[in-house]
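Encoded as structure tokens, the following chain is the form predicted alone, with no partner shown.
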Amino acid sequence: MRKSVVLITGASGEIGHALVENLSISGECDIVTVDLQDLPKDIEAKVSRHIKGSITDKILLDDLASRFEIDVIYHLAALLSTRAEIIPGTAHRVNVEGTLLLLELAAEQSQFRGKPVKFIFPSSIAAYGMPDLATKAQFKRVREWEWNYPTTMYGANKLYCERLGIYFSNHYKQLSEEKPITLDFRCLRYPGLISAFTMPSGGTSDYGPEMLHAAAKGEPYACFVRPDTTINFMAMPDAVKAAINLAHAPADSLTQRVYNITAFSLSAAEFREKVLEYFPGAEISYKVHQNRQGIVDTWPMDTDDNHARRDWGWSPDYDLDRCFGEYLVPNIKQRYQ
């Protein structure tokens, strides 16, 4: 008899790591993980099985489906924005084709179980594409269905996978005589995520955390966007909390498949001022990288998350002051002591 489990892809990343920690504490499910990397040592014992491999490997996924009955999939594995621009073909294979294979697995499992598999998918503000700065200034809080014209491979991948998830949930095998049991796709559009425990990896929204890490190390930093550049951000613990809360929300309370979530919005200059509050001697200047600036300019200043607040009670724990004062600064200072 197959064992019922929660599947987490991309589990060695920070969201995956924290998800394993949170789900293992509750003890309500066995956890199976998939990643190209080994799991960090501190969570190895908290999962039932770790499978080292790629989500694009159909043989691996078929074997997984034959061994386990999957209740929930947290699909975190992806090739992120900066690398996706360098190797767009590989990004498409990982971000789109890998997601499609997992959606097919979830659809088959839903049929076998006789009830939907929940499929939790992290999307991004990169799914938006504002045409110019005047439009961005006019539409300050963008809703889920507005300005979905991404200009990056990563954003295009995410937006298309959102549509794939909606198809598999709402329209899968719509010409069949018997209506199939479909999966339950639930998507979060994240803002720029800020972590105290991992180094920024060159992402397009990483100018904020890069300022902070450089200041903590006593190193000068040249910000690659203009001082007026404004987008929304979120502390990593809130990103994890949102994924778990959306997975636990009753299906009949949800009115859409894709939800914006946000915590606070600020400009690069305001981010710099916040860093200087805690590191008064920090040297933070500006050296604009025109190509990266062009990408950030297509993202909204903020997103409207009223639907998430209404449907499943979303509310961030960390506003700007608490994010810096209680989460980022104490942990980053400790990291570099």
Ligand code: AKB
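Please supply the corresponding structure for the form predicted together with this ligand (the preceding block corresponds to the form predicted alone).
Here we give the lone chain, stripped of any partners or molecules.
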């Protein structure tokens, strides 16, 4: 008998780390993880098995499929927006081809078991592409189907993988006589995420968390975007809660496969003010990196998450004040004490 498990790819990354913590507390499932890196020490004991390797390795994935029955896949492994611009070919191989291999694995397991494998996929505000600042200012809260014109490799990868997930769920083997049991793809479009426990790397929304962590460490920080730059953000516990809640939502309550979720939207200047409220001595200046600025300028100010609220009861626990006052600042202070 193969063991029934939840599979998490990219488990050593920011979301993965917090997701393993959270799922292991509920104890509802055995967790198997895959990552290029070892698991961080503090979560090692919380998983049944960690496999160190790449999601682009088909032999590794086949071996995994032969050992485990996978109920849910949280596919978090990805190269983020800044890193993907530096090595776009690799980004495509990991973000798209790796996702395709996992979707194929989930499709096969769904058919073999006669039960849909749930495939939880984090997409991003990077799937949007506002053509200029005037349009960004005019359309402040974008809906899922609007402005889907990403200008980055990462954003294009995410948007395409959303379509692939929908294909595998709704249209896979559409020419065959019998409709197969297909996987159940569910996707969240996240804003910039902020964790008190891990530092982001390779993203372009990283200026927010970097500002805060630098202030807590007593280090100066030069923010790489203009003060007026506005996008939405979310505390990591809300990001994890959303992924788990979407995975648990009854299939018949879902009217779409891709959902925006948001918590609060603010400018880099407002982010800086908030950090200064708690770390009054922090040295935060601006040194704009024109190319990274160009990327953030294409991301919307905020996203409309009404469908997630209506279909599966999404609501963030942390608005801006609670996020800083109750989650980020107390935990970060303790971390760097």
